[in-house]
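Listed next as structure tokens is one chain, alone, in the form predicted alone.
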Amino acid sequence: MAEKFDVIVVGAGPSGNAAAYTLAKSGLKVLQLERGEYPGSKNVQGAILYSDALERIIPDFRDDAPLERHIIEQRMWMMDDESYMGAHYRSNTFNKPPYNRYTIIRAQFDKWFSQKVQEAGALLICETTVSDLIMDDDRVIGVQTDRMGGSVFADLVILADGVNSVLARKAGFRPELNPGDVALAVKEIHFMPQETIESRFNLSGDAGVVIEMVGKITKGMMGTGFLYTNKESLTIGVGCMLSDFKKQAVSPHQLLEDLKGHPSVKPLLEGGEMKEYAAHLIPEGGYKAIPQIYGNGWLVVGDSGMFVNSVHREGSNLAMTTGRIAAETVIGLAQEGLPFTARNLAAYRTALDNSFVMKDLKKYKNLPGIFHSNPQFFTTYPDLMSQAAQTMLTVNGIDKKSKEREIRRSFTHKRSLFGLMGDAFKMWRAFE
């Protein structure tokens, strides 16, 4: 007879590890299945870690987690072809422990997190593909794997298998991915001496900088660029909606090459050696794209549930939080001796609705649609802002009043007064 577990967690990324760790710590019998050679083997890229989400799961994670740099400065750039307008926020408060955000290398971090999961008591089996969910009528009772005798049974299955979530789609729990709800991001890691990074970004010790970029670098497509400082490397990348890539002639690789060649970015990468490249899908459809996330014998967490806040570039914290809350829901039901029915597991959705996860996603629920249908936010406005700054900062004998009139004329010529008012109203409605 096949072995049975209390819970099977499919996937060993941040959401799957958060769920498996929390469940195992409570004493439940947990099996975690990962298709990679080891957790993190499919991830080479750098990323941002939000400490609050992890601290709620592993309070002392800073003692041995593979962290790169704690972030003390956030830069926001609006870019045209030759320049950028930016805002920086740098605070010495962020340079005092306990630190709020870190850069990490996912391959190292996921491996560390997985080791914590195993130490908590979960059984991890890697290089295992889950091909199907095993159903009893409308209830999930286990998974079918590609191993010999690959049927494994459990009282509950948690799907943490990523944005594609093949299992949920095959089972009919969610529809096929909408290209307008998913971004394709490409990243590179450029290695250089630690001293070079610290000199170039005005840093010392393990302090770091994050740069988020919007504007013409995405060639009218809805998307962003980013640059993170690691200890001895820089992570540079750009991502746009899959639906936009289908319409454009430019490839993701060429988009990244153009970003690296931008006059404001190229000097930051100078002398670096590119050693790692990765491309992956990111769920960015927001609140309206969230599928059904619970049912009889199953829950969905992390990217599988489309839990990414694209406005604030937050993903790992939503992944770990949804994994933790899913596990806490299961633990609570198990302690009360209640079955894992859809009616009882609805407590997971209720808990998420009361958390920052759903509150933040709901706040920006209209923004993806606005950006999809208004490419001027990524093309016209960066040009206008750059032109306005250049006009005011160029000292050429023309009085400032005349320059202000010239700037107003350029805005109304490109967008018209009605267009400017309409764009302002759209953004106000999106953020209210």
Contents of the next structure:
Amino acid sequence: MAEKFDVIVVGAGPSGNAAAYTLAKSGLKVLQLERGEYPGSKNVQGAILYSDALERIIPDFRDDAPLERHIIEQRMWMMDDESYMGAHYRSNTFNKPPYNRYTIIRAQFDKWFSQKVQEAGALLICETTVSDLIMDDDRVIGVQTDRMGGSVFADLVILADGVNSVLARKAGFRPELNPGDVALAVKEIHFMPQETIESRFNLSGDAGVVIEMVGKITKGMMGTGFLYTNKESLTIGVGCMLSDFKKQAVSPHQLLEDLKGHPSVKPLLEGGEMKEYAAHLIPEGGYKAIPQIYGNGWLVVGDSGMFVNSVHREGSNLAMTTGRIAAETVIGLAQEGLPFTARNLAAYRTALDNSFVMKDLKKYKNLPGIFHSNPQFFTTYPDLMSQAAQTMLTVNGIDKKSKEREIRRSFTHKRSLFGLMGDAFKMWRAFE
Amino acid sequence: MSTAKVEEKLFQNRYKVDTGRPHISIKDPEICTNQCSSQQCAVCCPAGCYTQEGNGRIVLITDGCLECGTCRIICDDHRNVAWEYPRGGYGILFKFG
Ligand SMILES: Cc1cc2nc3c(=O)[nH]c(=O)nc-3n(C[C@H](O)[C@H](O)[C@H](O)COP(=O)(O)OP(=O)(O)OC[C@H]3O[C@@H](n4cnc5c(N)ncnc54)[C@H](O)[C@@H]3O)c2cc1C
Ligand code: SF4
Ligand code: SF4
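Show the same protein again, this time as the form predicted in complex with its partner chain rather than the form predicted alone.
Whole complex next, starting from this chain.
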């Protein structure tokens, strides 16, 4: 392929699709390369889709996007081996269109999004792994693929190649990922009749429920579990920091088995047919882990740039937003006839700094560190909460005042009063 | 407690295996045997691709690989894993993701 493109986008996940769509719509000549058999065939998500980010790119996406259920109820469970203590929030306002959040199945969603990208005029080539960036001095001028037997050239290459970003690492744009900056998530999908899901979760129509879980289920590791309702299936998964998996020598597969066997989870999965087991990394290092995201002839978007807000479980929306903003920066430069140099592309970083993407990530920049050095948030507290609830709810002839005393004692016994106050302060500072 | 084997789970997945061309390899097997006491790849690979042999050796079979990247990142003490994506179109094929 001797042809030259304005822009090559590597990857057809949400970030690459958002970038390619926006660029192609503006009339630029775009080539998108994807290593999977079809877009989505390599990609894994929970998956919750936040409408806002997609709406800004494809306002009428609800007309034909493959959406599973809109979410009307969020459950947060703190768990020990036998119990959970939960906060459930369900509101009918979430049940009125336009809906704000949906569950999706990524293999289907990515295919749909990619169709829109191609309709907008981008050329997509699948089953093609980009093996290297082609450099001229310190400028990226194209990509080397394993398919077309050669090289393809462009004025700009956008790396939308996901968390592992082999390309950015090989090119020396960023160092190897640190086990403390990524989480490994494993998940399964279980199919069951729609009516079963609706009766089990008290749902009707296309409404859905999500459950987020913390506590003993992660065996002392920093992480969370999740259970999401799709139309005719449930997704169950758990993710923890890689540094913790390594330190505690826990098998991710067994971790998921144990979660599925939890007495509060098992009945929800009963009778389902497991149809896929998947694993994927999530960049959770936050603001401080963001690498260099632009240079001469290149830009980085999505997971490849570590754009994930782990506190709010937002990733795909940041991927789409960074993809869109990168494209808008490029379109702006092209319209002014300016070259894609690092100096000019710095406008991308500035635009991100002024958007919710960086503002949110900055807000929580200390949180990953706090959780790392304070594992009690994932171990001691859930345990204590459950014990406290059990003490209060067990009717056994002991007066309530004595019970309160016992609870207070158990809290300060496991963690000093000073420690408890310190923790409260750390959390307050991090969320402030 | 359910104890399904990981192989049983992988059986549900679709793969297009690039026979004879593994995309991941151990750079120096001696390091695994003689210098790596924790051998965390054998515990933490979600697909169980790494197995410990009795004599301290590690055997890697990538057929069931989920392409997550864990083994490469977690081997940070020795950086002993050579890791690439499979050739275009090969490897895991998620139906749902
Ligand atoms: C278990 C799990 C649950 C999650 N839950 C949520 C959630 O509920 N809500 C949410 O918003 N986010 C969630 N996320 C995060 C979200 O999935 C990611 O942030 C998002 O997918 C990032 O999109 P991306 O386009 O940057 O990367 P990806 O989706 O990873 O896409 C990268 C693409 O590039 C391709 N590629 C990579 N390298 C090459 C190469 N060399 N050549 C050619 N192609 C290449 C890949 O095949 C892939 O298609 C979750 C993640 C996981 C793992
Ligand atoms: S962690 Fe690395 S060095 Fe240790 S056994 Fe595994 S591959 Fe070998
Ligand atoms: S990439 Fe993931 S699934 Fe594949 S061998 Fe490494 S750890 Fe196992």
